[in-house]
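Starting off, we have a lone chain in the form predicted alone, written out as structure tokens.
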Amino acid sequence: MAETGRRRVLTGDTPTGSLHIGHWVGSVKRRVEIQETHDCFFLVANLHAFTTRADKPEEIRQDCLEVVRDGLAMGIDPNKAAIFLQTEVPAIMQLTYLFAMLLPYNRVMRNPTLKDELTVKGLEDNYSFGFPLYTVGQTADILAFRAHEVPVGEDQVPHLELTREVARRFNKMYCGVPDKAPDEDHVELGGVFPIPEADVGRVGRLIGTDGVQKMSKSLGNAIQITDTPKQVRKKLGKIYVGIDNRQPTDPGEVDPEKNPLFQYVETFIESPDEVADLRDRYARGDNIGDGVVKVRVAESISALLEPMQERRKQYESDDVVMDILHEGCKKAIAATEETLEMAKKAASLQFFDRTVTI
């Protein structure tokens, strides 16, 4: 890999279907911004999808194409960022196995995001060994690229902290980095891995249209980027604002933490003056009901989606998407093979040189 002098970024999505506006505000918008200034690798985590849907391989395969299509529609530029499939990058699997030796099982299971997923997905004690293992795999996803920054939603920050622990432990155990070394000095002191930093989107966690859970297609509370204006209005109409039978003349709650409708106002209405006006009138009960606010938010969301939907038409062909993935995978393999060679040498696991092609 040619050195560009730019900081490197790794982030991605598990293919569970189409992307939605929660993905946009939580991570993808940031990806579109930083692809101009960083070396970006965007992962389609198709192996992670098998943790809960191993019996649906064809469905996962199609979801991979849809996720890429949506990312491109949102503004990811394949000429500026490498979009690739996790399963086509063998270094990730090898590093996952190695990193699993550096993490106590109890530490993995204490991950609050993992616990939340088990609850939300109703898995409880009925999950595969691969489900907690995927949290270790996420550390390999990131560290295989020696990423400096990881654009994530708020709920993914605990995963990143686990990654930071693995990087520190590896650098100290196998590279001689001193115990008290500051994170920013690890590479300079001989460490293989930079200690990556979280880059949390402006909206770390967008509430779904049920007004309770984080937006998720699987929970049926998401606005997809392919939704028509009519569908957007219908979905927003379901948002519960916490007050039954509120009248336009009744004062209302405008704290986004308590009223999900105003999280949408502050997230999707671009004009600060308009946001301030809606907050003021709604708080005073100045003849403005929930319906008025929902319609205005729906208009803003549809205006955001329109260019995405138009751009998406360029990528309707599976062949076009596959060509983009092929090029992205070649770049990802080159970057991660370099990392794997460094890691294997540090851990005395390097016996022969190898070349991986696609």
Contents of the next structure:
Amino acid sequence: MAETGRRRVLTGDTPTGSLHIGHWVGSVKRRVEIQETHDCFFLVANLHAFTTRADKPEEIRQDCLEVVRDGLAMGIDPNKAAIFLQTEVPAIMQLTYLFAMLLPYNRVMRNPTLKDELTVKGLEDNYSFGFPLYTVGQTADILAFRAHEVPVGEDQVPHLELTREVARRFNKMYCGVPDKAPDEDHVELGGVFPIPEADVGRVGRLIGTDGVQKMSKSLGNAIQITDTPKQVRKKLGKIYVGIDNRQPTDPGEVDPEKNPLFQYVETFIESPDEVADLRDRYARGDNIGDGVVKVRVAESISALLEPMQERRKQYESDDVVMDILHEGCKKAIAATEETLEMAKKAASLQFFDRTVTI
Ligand code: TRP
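Please give the corresponding structure for the form predicted in complex with tryptophan, as opposed to the form predicted alone shown earlier.
Now the complete complex, all chains and molecules, led by this one.
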């Protein structure tokens, strides 16, 4: 447990540039809540971005600032959570190397998320050594903080499983934790690492405004947090409603699995009564076409975005974002140096004390 007695949370993202409402729904909203009750560390996984974009370092650097700026705009509070860059935390790199020794090569390559990425990105046999290594690096991102909880989307669960395995193996091999010890007893039994738990969000995946693919800036189907009410209305106007050639007054499909518009209704309209009412009237074709529903959803989304856009103004300057990152990196370094020292002691690697300053 951290000094505050609160449970520790570590999570992060590979920086891909500005954020959209899919990120809000899928992860950032949860972070804004959890920062009130937990000691939170939010990582910008800039090294992971090098797995596929090693030739575009300057672009990755800009993406880092942008992702932090948008996170702050969405309500992540730098006084409550530490926001930091992976590459500024040397303990993560050192633990990655050590953990790689505890994992059979074939175990790393069996990770289904890794396999998927290699297929989706068309990399087949043509990937860097660093590509599979990032999964081991991710175990270090988490364990370096001795995190208890890791809020993530479904696709990250295999990485969490790998992390749990590494933690168990380390605690057993170097800290005398007995073989059959239950996960929740590891620290009490002398283990350095708590066995972290994945906290998988309810809405993993918001459909984009094309109504087909996951929302993604690069697919051009995203509502960005900087979009004006007019842009939001326009984008929603195009969304597919689940039935081809429907007359505007015909009864519509309300199952969010079949009608993406209703995924938006359920996600962005806060009052359950209003959601039920819209669903009801739409299903009966009661004088309510797609347009009416779209306008209501657009209003709700713009009401959500307005305070974000207002907040974002404070963070427009790169210097302000850099100062916040500097503070976050200092906190991350302090927390992880403590872990590294514990791990080095356990593995008979502690020869000298050190202080890392930035
Ligand atoms: N792999 C994650 C993603 O692409 C980002 C990430 C890196 C992460 N390190 C992490 C997530 C540690 C949770 C915990 O989204």
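Rigid core here is just the name for the largest C-alpha set that superposes within 1.5 Å across the two forms. Everything numeric here is computed off the predicted structure, so don't read it as measured data. Numbering follows the first chain given and starts at 1.
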Open item on the list: When the rigid core is used for the superposition, does E257 move between the two forms (threshold: C-alpha shift of 2 Å or more)?
Closed with: yes
Open item on the list: Superposed on the rigid core, does the Cα of E188 end up 2 angstroms or more away between the two forms?
Closed with: no
Task: Rigid-core frame, C-alpha of H148, shift of 2 angstroms or more between the two forms - done: no
